[in-house]
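The chain below stands alone, shown as structure tokens; this is the form predicted alone.
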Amino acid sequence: MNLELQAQVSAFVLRTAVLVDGDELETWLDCFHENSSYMVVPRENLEAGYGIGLMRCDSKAQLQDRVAVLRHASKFNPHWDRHILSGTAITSAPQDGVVSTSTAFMVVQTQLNGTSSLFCSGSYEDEIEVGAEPRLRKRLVVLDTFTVSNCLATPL
């Protein structure tokens, strides 16, 4: 095992959580390649080769537009959100400067009146292009369940 690649993805994967609790959407985006996707999926969707998720973006741009409209005309819930990550498991060798992870995550939606709750479990199963400056190739978030109990308009 290389344990440079490994600490450096697992901070990298980290880095992505905590910028989406930390509401710096716009920074988290410049940890996508140009050429990169992100979807949701129920493991349900997944299991059956359902191409269906509750959020899918196709490449950095429609991730652009997404936080664009979460910023100046979608309304919802206001909260925030609170990852809770395991280990980042690497699942293939480096091929091509990409490699793949898998990371377990909760995530903990803290209402403005101060109820908390477990919003979502599962997994990230992505692509990172390894270098100087990681970039996630493609994001692959897999839930545990079907649905969430509340909207789903913020990036996991």
Given for the second form:
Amino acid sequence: MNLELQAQVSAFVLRTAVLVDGDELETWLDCFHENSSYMVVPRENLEAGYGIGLMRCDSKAQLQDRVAVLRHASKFNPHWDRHILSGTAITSAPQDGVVSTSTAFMVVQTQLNGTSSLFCSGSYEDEIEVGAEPRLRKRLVVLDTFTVSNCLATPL
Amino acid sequence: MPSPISPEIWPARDYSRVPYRLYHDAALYEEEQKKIFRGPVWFVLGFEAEVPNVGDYRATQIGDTPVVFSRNEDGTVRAFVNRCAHRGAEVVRYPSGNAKDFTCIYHAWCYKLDGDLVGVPFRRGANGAGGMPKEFNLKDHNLTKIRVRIWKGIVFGTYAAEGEVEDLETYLGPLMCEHVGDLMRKPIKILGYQRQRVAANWKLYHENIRDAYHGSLLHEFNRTFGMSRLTQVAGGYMDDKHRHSILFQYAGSDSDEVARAAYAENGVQRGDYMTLNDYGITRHFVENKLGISTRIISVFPNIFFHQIYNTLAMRQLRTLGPGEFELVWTLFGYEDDTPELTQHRLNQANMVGPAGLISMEDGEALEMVQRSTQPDTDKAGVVEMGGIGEIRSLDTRAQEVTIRGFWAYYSQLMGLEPAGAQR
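The form predicted in complex with the partner chain, contrasted with the form predicted alone above:
All chains and molecules follow, beginning with the one already shown.
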């Protein structure tokens, strides 16, 4: 195993989750390559081969719009998220500086009344451009919890 | 336990007051399951396109009852309650698939695709002992069947016998036949599902769907980008019985300038209007000959259709007790869509569903209502926008008369209509 590569992608994936939990979504956007996609797809669609996602950003511009709409126009349950990650498994050897990884996650959501519950579980299927400053080329969020409690406002 | 609710519950005979108790009463919920979801209605199970081949099946839920529909050997679509006639276990365990028959895992009772019981293991006993009584007849123990009618690719079902419910076209009426018929004018292609669970009473979603007033106030994206604004040419129509409804509008029938002035004047807009990097999501390729940009349709009792620009979906409501429901959105396009149009529909689906830029707010709004009305079930909400008294279709979105229409029909079905009520 390439320990250096493993350490790099693990730290990077963890950082993306910590930024979401910290509501630093504008900085989170910097984790994405200029040519990248971000999709949250219910597991039932993935298994059936259906293209519909809950969030489907084919470009970074669309992902930036998602964050902008969230900041300016969306109303939803105010909450805090905590991503609990598994280790990050490298699923393919680096090719042209890009590795594929898989990381399981759970998100515990806390409401304003102080109660917490498991909001969802799933996995990040990532393509990461490795190097001094890693960037996501692609993040597919597979949502095992494909029936959403109330709404999915903040990205996963 | 009989419901303590009687026609006297209504503070106003025009349904301009909605008692909070209707969202919380457990006995009323049980009655609704019988009188509405198993009553003289046509509910929707799904689309024919979801079960194209013999043996294809899909599990769903009508009210709170698990139901399966499947493609029978003779090519017809059949439906039955998903409960083994023996001990009551669910016979079908996967949400969808293809089967040769349906066999319960508990004691391996086997049913044909149409729900007929064909196999009972050890019916004659083992080693000459035990077994079913001689008079046991397989025919008496089929799965509970649901009468099915296909209309334009939609699988409708009813528990009511012929004569106990109108025929399907009469039930739908000209308004639904026109608009749902237009959405289903050619073969559809399923694009996928979105699901959400909302901790609120199912009737709050019916009210929300018929609430023309909130569309651009709660959903700021709508008014910012002109998908839906109170300043547009729009309306809320119902059939004669107020059983079904449609809210519609024409994007582009107002100007940004006029709209923004109107919202500012009403104290709604604070701060600057946002902009987007990619306006592809807000693009509308007009597909219907009426030129309508958005249609939100309620087909009583369990289905909503929408056309929001180029996203097309059927939303199925499944009740999960008085305080929760699930909404399953089936998004679709047409078989003859170009790859570009399919891509556009997938992209535009960002606007809808539980993460939708113009729909994520609804779940939260309804959960808030459910929470805060619970302690004061003797109080009532106010529904006066668009006028009180007569219940009628209006050519404006600044109204909620369509909500009163829902309660008028609901009360008739439930036997809760007050003396001298508006219909």
